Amino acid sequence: MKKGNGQLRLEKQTVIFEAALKVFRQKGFHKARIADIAAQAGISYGLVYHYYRNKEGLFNAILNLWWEDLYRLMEETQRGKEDLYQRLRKIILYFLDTYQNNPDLIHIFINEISRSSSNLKPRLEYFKKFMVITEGIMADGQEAGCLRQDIEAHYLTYIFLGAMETFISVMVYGNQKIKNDQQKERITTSLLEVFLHGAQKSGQEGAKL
């Protein structure tokens, strides 16, 4: 069966995306060239420009897919009837699943966005939206009596997202892969337990720190 123009376009874009992820990870955004991406994809230099005006346009297209999927998950989680534990678990698993299945994307997110002020600044609105939705989940948890109310919801958001981002960053910088689903579950449970219940050993309330 002959492929339609839409399907051919999607296939070409997928090839370009996968090549761009590898090149952006290896060289970094600023050193990567469209020629490098075309060579990695095995296509002509001009074909990349047929779909994307420039390197930044391609970079943004990749990131937009990441953010759109994340926002969709967040909004579904916010609207859902699941308890706080399950909501936060889904957020952590989104990042860990992506790291497990598409490590190049997480490497780019950490190195080229989260920890790069020059790349982060023009895309700060994406982060703000993500944090606002997360803060709403924290506020719901406070209202339900699951989270303490003497700490503001946006502080709880910083603590939760900061712990998750730092954990994943350490894995990225150490080039540590997620070996299997069991390890992924242990990481998720550990992050949730420490955030929700603290790291102090049970029965040692009031012990010296």
Contents of the next structure:
Number of protein chains: 4
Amino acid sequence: MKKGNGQLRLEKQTVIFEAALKVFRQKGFHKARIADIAAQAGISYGLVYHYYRNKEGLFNAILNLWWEDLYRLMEETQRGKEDLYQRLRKIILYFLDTYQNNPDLIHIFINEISRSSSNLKPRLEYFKKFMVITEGIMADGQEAGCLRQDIEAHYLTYIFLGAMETFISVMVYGNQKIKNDQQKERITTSLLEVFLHGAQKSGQEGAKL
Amino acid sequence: MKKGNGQLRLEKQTVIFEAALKVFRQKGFHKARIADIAAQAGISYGLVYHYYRNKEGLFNAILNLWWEDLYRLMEETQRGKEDLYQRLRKIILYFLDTYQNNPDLIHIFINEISRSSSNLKPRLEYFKKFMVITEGIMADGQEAGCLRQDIEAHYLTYIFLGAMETFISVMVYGNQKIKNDQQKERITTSLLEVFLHGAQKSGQEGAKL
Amino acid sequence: MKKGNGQLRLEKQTVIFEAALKVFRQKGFHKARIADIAAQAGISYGLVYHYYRNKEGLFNAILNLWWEDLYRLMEETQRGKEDLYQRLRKIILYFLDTYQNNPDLIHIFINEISRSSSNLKPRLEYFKKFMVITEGIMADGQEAGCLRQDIEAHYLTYIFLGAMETFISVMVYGNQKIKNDQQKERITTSLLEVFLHGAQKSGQEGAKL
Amino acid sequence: MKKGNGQLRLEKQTVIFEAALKVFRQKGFHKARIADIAAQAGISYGLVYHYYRNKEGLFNAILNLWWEDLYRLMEETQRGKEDLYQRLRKIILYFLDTYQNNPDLIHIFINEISRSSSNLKPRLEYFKKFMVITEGIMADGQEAGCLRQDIEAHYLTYIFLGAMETFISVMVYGNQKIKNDQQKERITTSLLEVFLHGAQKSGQEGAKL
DNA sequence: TATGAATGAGGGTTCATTCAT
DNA sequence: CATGAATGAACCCTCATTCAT
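Starting from the form predicted on its own shown above, please give the structure in the form predicted in complex with the DNA.
Below is the entire complex, every chain and molecule, led by the chain shown above.
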């Protein structure tokens, strides 16, 4: 039985997509060549243009996957009735899970989205939206009396996201693997612990550092 | 009185350097053209090659300035007798001061860390060294009993640096100006407060979030 | 009937090759521009890079053709049972035939031997090998008692090849055509006569010159 | 006592000239940079243009030295009453002496004059003149009954000069030094022997090779 | 669908030459 | 005389994109 054309199209498109994921990660957007991606996908480079408008379009497809998944998570998080701790935990775990399951994707996020000035304008909006949602979570926490109110919600956001991003970055740059769930747990706990309770040794409250 | 040639040479080199700073910031390494930099400097593009070996060399000169200054600060910090709070405060203020005085430089630092012609290794090495020094400060803090020891020193480092970097990034991306010293103070305090004492509302210790 | 793609590819490659042959001959390696070659071939310059890695690669392809053909001849010559006279005659005729059929090629051989991007080593190696083979022929002649033994075989080689090469060079520089087989015969005979029997008027042996 | 300016000018010019000799030999005309020559001469590159019109002019000065010296020798040779053997011997020794005393010069002759297609037009004339003079010597020899007349005088010229040039070329390419006068003598004798008496083993006259 | 030949804009780099000092 | 800063023509090469087959 012959597969439907749509099915075939989808498959080939996926092959190209994943090849692009790999090549963009290895070389970065500018140095990645369509020919590299085609070779990785095992097709001719002309074919790429049947499935994607151009290099930019292919790259955007990857970005969309990233942001859509992230937004979906964020919306779920917002809709849910969970407390602040669980919500922040979910965000961290989302990044760590993606790091495990799709390291190319998060590599690209770190290198090409989070840290890249080229063609930044449109991408910045995505980033801002993500920050705004996170800020909402922080504000909720402040309203609920869980978070201190003497620090602006967006400051709390920067601190939280920045700390997390650096964890991921270090792993990405160091090509570290996440060995097991324990490690994921330790990272998550460390992040939340310090963010929520601080790095200061307990009992030192108010003492001179 | 005639200026020495060395003086003149230095001046022109500086003009090119600053033009490069601006153009690299605006366009990123890949999209920045030597011709752009020359135009910005008000010279012909050929002259750039009298002062710098090539585009890469010019870019590296910029990065070196950044890292050398940063290392100088870190060494001062290490040599000093100050307590943990003052040390971390100095690091943050260094970034904020640089942001005020040389926003292009810090922009490039934020955006172009992973950019390099072929091997980003050398630049990562710079970064790692910076992290190692910071980790030393954290370890000192743990030994001195100022910082909790149930979280690894390098985790503390990631959280601290990541949080700070994101503050800067947000300002960079948003083209925000630091209006006055008060704002610098507020940012510094917020960062240190959360890092050291946590974001959790005091009195909530142990309470359900 | 549709031609195979390989066939087409080969054809176009040949067109470029022959254009290069012509341009390299006219301008020499350094002054020959890829754009010239492309124009000569009636294609865009970018296409040259589909068939050859770069200018150097294209040039090497030409040299390889020359050397491979020459080596093929030399090996045939060595395998054959012919006497010295026939062997030397074959070598001369090979050069003269090539001059007739592919004057560009021999022009390049004559002019560009020492030309190379950085290291002329590889090309000299080719030349040396050619000389070594010829020297073998001379040594055979000495062993067989056909050639005088009071002069080293490689000296005989220099004299023979040098004389021949200059014949060709003069024709190349003077843009002389070989008009007919008689001329070829005369050149060959003159060379062999002088090389083998000397330029001295017979009967003058030992007389004062 | 202060030297006259003309004296100084001459000295500096000579320094540049000799630097050029060295650099042109090492890199060839195209790859030799004025900056290289100036550095070799220990002066600034702008100064080169005070003494020579441009790169081409500097190169021509070298060529002129070569050709003028060679012509001087040839004229002396022609004016003298020496026999053919002595004349040819003088030519060979001139090349070998120059190889000993000014290897850069003869290197350039071999690489840039004898074998070079670029800017060849004007240089070719020099070469032709040299050949014409040599041909005159050969014709004299034929008239005097010293050389066989069944071979055209210019053929004899090609054979003689070609053989000699290849000797020099091999030494140049192989970076061989002339160790002593004996070697010079052996080369000269071998060349003249083969050219005049032939390579064939004596007593084999007419025998099948 | 699929291929890869073909195009040409674009940019880095070199270096001879000029000229103000 | 001497310097070397300054200029810009020249040219190699890359690679995204198009399109005939």
